[in-house]
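Single chain ahead, written as structure tokens, the form predicted alone.
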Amino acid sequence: MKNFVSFLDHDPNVIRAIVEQALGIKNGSIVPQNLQGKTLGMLFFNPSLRTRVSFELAMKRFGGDAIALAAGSDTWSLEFGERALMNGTTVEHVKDASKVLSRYVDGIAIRSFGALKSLEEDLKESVLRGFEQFADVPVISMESACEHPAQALADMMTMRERHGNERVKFVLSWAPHIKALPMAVPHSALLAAAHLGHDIVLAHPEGFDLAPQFVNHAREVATQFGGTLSETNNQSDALMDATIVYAKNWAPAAAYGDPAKLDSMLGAHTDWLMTGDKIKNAKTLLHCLPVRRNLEVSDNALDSPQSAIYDEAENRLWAQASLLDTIFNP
């Protein structure tokens, strides 16, 4: 595995193998060897808590090191345009930054969010793919405009711990929010469930469709492992007989770049709040965190016996360790 920037780039069985190794690392039956003596350069274009700590700790725990940089404050502002005339606010081109970092570190991890001005532009993943194009060492996504593959590995771990290899009903439900959020985590949650062969129901209000290429890929992978994928605009129908519920907000692509339309669409569906009553018959509640309590998900759901949000967060560490061990495998 040269790079890890998207689930779509890899054989699903490779993804599943990383998760199985992560479970072994967590229970102590496997000790990763390939992080020893390695250094990971981490470049953050956005804030981070779980992602930064889990990647940095995974490296240090298993004999490596990590350097975290905040893009634009710890580094020069970067230019990503091809053949750009850099007479504006950007100081260094991604080509030069990537080449220099490649001389210093053994891998480059990037975290960047979508601009939410155009879904088409976000899908190009200009920041992440720019580093992938020019770096001479492996490039790893710590979340990008449209995908969060490292989170998906932890989600898969958590579902495997709680449900084994059982095929269950997995519901990804849209949740309310006060601001536009990217589609990265929802796309990756779908892919996580698909790689485990679950029966997936994607539930969202009308107009909140996810990007077709991710939905279609998730459907193909789910089918490969014996599962299914369907969509509905009715949350109550979706939650009926659900075993796993993943609550997450995302912005409607039709309102990207239009604040007034976005506020109107987000504010029209506050009744999609995930509550304890809605998940009372489910066995597992997932959310990537951070979560806006009682706006996206209620306290009585987040603090219920079904909630696996802290297991899910812890599993970022073990999933990252397994991923990095795979990336650095000579």
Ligand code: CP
Contents of the next structure:
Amino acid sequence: MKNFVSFLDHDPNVIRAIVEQALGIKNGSIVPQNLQGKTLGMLFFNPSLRTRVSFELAMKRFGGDAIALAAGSDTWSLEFGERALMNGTTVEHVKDASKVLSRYVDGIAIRSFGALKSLEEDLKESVLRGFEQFADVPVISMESACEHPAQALADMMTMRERHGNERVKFVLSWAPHIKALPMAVPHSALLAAAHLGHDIVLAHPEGFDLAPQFVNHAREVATQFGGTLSETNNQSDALMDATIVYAKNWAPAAAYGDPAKLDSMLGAHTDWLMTGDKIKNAKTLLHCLPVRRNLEVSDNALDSPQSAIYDEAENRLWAQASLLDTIFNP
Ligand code: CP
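Alright, leaving the form predicted alone aside, put up the form predicted together with ligand CP.
Now the complete complex, all chains and molecules, led by this one.
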């Protein structure tokens, strides 16, 4: 594995092997060797708590180092346009930044959310793919416009810890919010459940469809491992007999760039709030965090025995140690 920017780029068995190794690293039976002496350069175009701390600590804990930079404030503002005439506000081209960083560090990790102006534009992943095009060292996603693959590794690990190799009903349920959030985590949550062969139900209000290429890929991979994927606009039907519930908001692509339409669409579905009552018969509640309590998921769900949110956050550390060990494997 050279780069890690999308689950869609990798054999599902390679992804599963990273997760199995992560479980071994967490229980101490495996000590990753390939991070020793390596430095990870982390470039953040957006804020982070879990991703920044867990990537940095994974490197340091296993003999490596990491340097984190806020793009545009710690660095020059970057240009991504091909053959751009740089007579505006951008100061350094991604080509030069990638080539120079490649002389200093052993891997470049990028966090860059979508602009949520057009799904078509976000699907191009121009920031991440820009670094991938020019870097001479591995490029790793720390969440991009359309995927959060490192989160998906931790989610898989958490599901493996709680449910072993059992095939269970996994529900990804849309949840309310007051602002536009990207589809990256929901896409990756579907892919995580698919790579474990679960029976996936994708539940969202009408008009909140995810990008078909991710749903279709998740369906194919789920089928490969004995699972299924179906979609519904009825949350209570979806949650019936659910074992794992993943609650997450995302904005409807039809309202990208249209604040009035977005407010109206988001505001119409506050009854999709995930509550303790809705998950009372489930075994596991997942959310990537940060979560807006009692807007997206209620306190009595987040603080319930079913809630695995802190295991999930901790597992970022172990999953990424395993990922980095795989990437730096000579
Ligand atoms: N889940 C996650 O990626 O958290 P941060 O945005 O805090 O890194």
